[in-house]
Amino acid sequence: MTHVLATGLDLLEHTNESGLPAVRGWNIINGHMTEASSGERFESRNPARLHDLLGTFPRSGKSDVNAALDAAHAALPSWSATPAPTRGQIIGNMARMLIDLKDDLVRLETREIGKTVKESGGEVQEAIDTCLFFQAEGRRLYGQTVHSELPNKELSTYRRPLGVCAIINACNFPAAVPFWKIIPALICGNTVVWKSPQDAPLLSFALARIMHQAGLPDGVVNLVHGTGSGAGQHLIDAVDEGRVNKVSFTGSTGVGKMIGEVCGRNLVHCSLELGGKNPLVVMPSADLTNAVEGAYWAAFGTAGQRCTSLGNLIVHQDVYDEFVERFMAKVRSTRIGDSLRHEGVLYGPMLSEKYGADFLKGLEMCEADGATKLWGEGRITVDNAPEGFLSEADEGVFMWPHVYADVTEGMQCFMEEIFGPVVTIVKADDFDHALHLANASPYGLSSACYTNDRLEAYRFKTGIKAGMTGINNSTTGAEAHLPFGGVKQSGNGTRESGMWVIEAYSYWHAVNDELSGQLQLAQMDVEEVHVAEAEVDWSSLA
């Protein structure tokens, strides 16, 4: 075992086929870099250039997860007793290190999951913003003092940590989302076992090392790599074993429901941030140029691989033809490729081969429903590439942008999330019909409405069933100091980010401090206050 603060030179495994360094990554358990007990490893490859191996990582099993849980439990008493402002100072150190290393982390993220450099930059900045926000919250974990109904008694409330938190995040936001979860957990005094996403283990490994270099004590954050069905499942199984006090999960609705069932039967609190079929409504009063830009980005930014990506594009019949014509002109001009080698691309590859295969299956749903395909030919190949494709098709997992029209509420592709670069277009008769369509899917994460009619904007934001809404903006998520999350099948009502997330990682502790030296019982020993009889004949005033 090597301590996590040791030099990184020991991590270089070899030079890969691209001439770039490949890393031998490790789990981080109790501050030490450890191998999986089985000795098994898996690879992380660049989805834009599959021959580019970033490194190999431990395929963790149950004994590895248990070791991480042991370390988290052992570290909990000391960490929870650390003054919250001191915990905040360590988080502030993380922010400064992220700022210093931002350029390297951005390029690493782009290389590992294929996001554009610009998008990776925004995401790493969000991790920085999260640290800066919660650094100050270390001095604002306020409780209350409450007046007692009895004399010589003090009542007060305190926030207390929940205990050991299991953190499982998806690979599409491998920098921002784990910081959304881990940083508020830490500021509240919890310890963490973090299961990294299988398709972003190297960035997770780098971020965990930064946390320790910022002054985090050993055992407070423990990182295990592996598969969802392996290490991830073992971590959820530990809830049944009474070893996990909180679960925070970002991923599919199906897996989220399973986790919710396990947590529910054990009365363990869970935060579930799940899928979306996010609607964007375009009304006749909208600035169509702005609406086209917003819908285009919402649909195809990150290759459509965001839980907040546009699903159903709902366009009022009065502007339908003009909007679709202008929207399709943008789609046909889309620049796609590896942004480490080409500037100005809108999106890069799918996150991995698996995500690519799942996306192609999703497209089969649109075809089976009988929707009208306006654009898109599946996977980009040497012989099947749009004009705006800039990379080598046989090197990576690249997809055409896809648009399906004549979609109706009764179609499966209207109801189900398809994770990738595709949008389904629906025609609305009027505002009420558009709002109905926006609420018709089982999801409720993000939403948007383009209109310059203030009453329509008001009716939309009060009538939509979603956790987040943009007015004349795309279906984006919240900023780092606003709550992020959904309703219906998009989550269980918990929120990430901002001061609201503190509720998810702490519980309220009420303290009754008796100073009188004797037993006083509320409601029973309170002296009755007598009401005086008024010497007024009220009937005479009638």
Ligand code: UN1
The other form holds:
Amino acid sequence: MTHVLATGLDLLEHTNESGLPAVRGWNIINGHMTEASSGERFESRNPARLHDLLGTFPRSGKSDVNAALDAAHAALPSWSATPAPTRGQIIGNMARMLIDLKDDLVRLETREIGKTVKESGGEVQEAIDTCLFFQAEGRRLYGQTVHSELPNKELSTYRRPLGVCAIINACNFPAAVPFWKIIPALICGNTVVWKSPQDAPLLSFALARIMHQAGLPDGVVNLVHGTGSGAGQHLIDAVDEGRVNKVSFTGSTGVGKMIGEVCGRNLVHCSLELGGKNPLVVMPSADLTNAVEGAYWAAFGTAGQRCTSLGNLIVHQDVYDEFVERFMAKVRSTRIGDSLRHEGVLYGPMLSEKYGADFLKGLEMCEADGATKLWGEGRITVDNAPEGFLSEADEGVFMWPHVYADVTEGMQCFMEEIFGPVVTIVKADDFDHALHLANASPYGLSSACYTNDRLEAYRFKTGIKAGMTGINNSTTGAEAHLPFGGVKQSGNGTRESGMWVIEAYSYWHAVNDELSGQLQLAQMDVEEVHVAEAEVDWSSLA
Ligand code: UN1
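Here we have the form predicted alone; I need the corresponding form predicted together with this ligand.
Following is the full complex, with the preceding chain placed first.
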């Protein structure tokens, strides 16, 4: 077995058909690069150029997940006993390494999942910001001193790690989201088994290797590659076996509910960041240029593949025609392509062929509902490409931008998330109707309202049921120090990012230290203070 930091190690398997390097990637268990016990592997391919193979990765099974859990349990006592400021230093080293390697990681991310270079840059920056934030949190994992009701007795509280954390994330944010989870887990003294997303194993492998280079001891973070129904499911099964103390998952609502059930019956804490059908309301007082810009970015940035992407675009009837006309002009001018080869691209391919197939099924929902299609022709092909398409259609999985109008509350496409470049437009009669529509889907992740009426903005903020709200801003765009997460079907109320996330990776331990040398009973031996009789009759003076 080779240590993950071994030098002179040739990870390069071969040069692929495109002349680009393909990697032989590994699981990282207890600091060592390991093969799946079955010997099986799966491929990671560039969705903008499917002939570009990035590498092959172990298809992990039950015994591989178990080995990762063994390593995480073995590493726990010494990692949790490591002073939190030292844990913070290692996280600070990770930040510095990510800064140094940023350009390479950005291009690697774009090559693996097709996000534009600009967006991959933002995402790697989010991972850096997360490290910088939590590095300092290592010097601030405060507890409290609490006054006892009894004399000569001291009470205090401590944050304690939960234990072994199972981390499962989606491939659309393969750098920021695992860092949102793993970094706070580490600062609190937990150890980790990380199941990488099936469509982003190479970036995950690179990031896990960087964590070790930054000084993370062996076994503290263990990386297993594989499928959701394989390695991912085995990791969740381990909750039933009492081997996992915390699960953090970002992905679909369906899978999140299953994980919540398993965790619930075992009383294991879980953080669930799930789907969204995020509304954006446009009111007549809004700056329409700004509103068009924000709605367009929210709907089609990242090819609509964010959990925070715009779902229902709710436009007040008084500005409906003008807004839709200006919005459509932008949609028609959309530049789509491989941003490693073309400048000024708004979005690239779907994350993988599977995401493409699922998206096309989502479009069928809009058609079956009878929504009016204003734009979009499904998958981009050589003979069926919009004007702004810049790449080779037969090389990758590219989609037209889609807009459906005349959508109503009764339609399935109003209620359900469609992951990809599509927006459903709904006309609102007035503010109350718009707010009602914004609250009508089962989800509650992100939301936005464009208005220059302060009272309307206030009523939107207080009336919307969502974890996040933008006023005159798009529905997307998280910051490393602001709580991220949803309500309703978008999650179980836990949050990622910022100091609040510490709550999700630690528990409060209350300690009382009896200094009196005797057994003093709380509640019962507490000295009672009596009220004295007063001699003045206040009523005679009133
Ligand atoms: C953002 O909108 O900036 O999967 C972040 C997702 C989210 C991250 C979104 N967990 O899309």
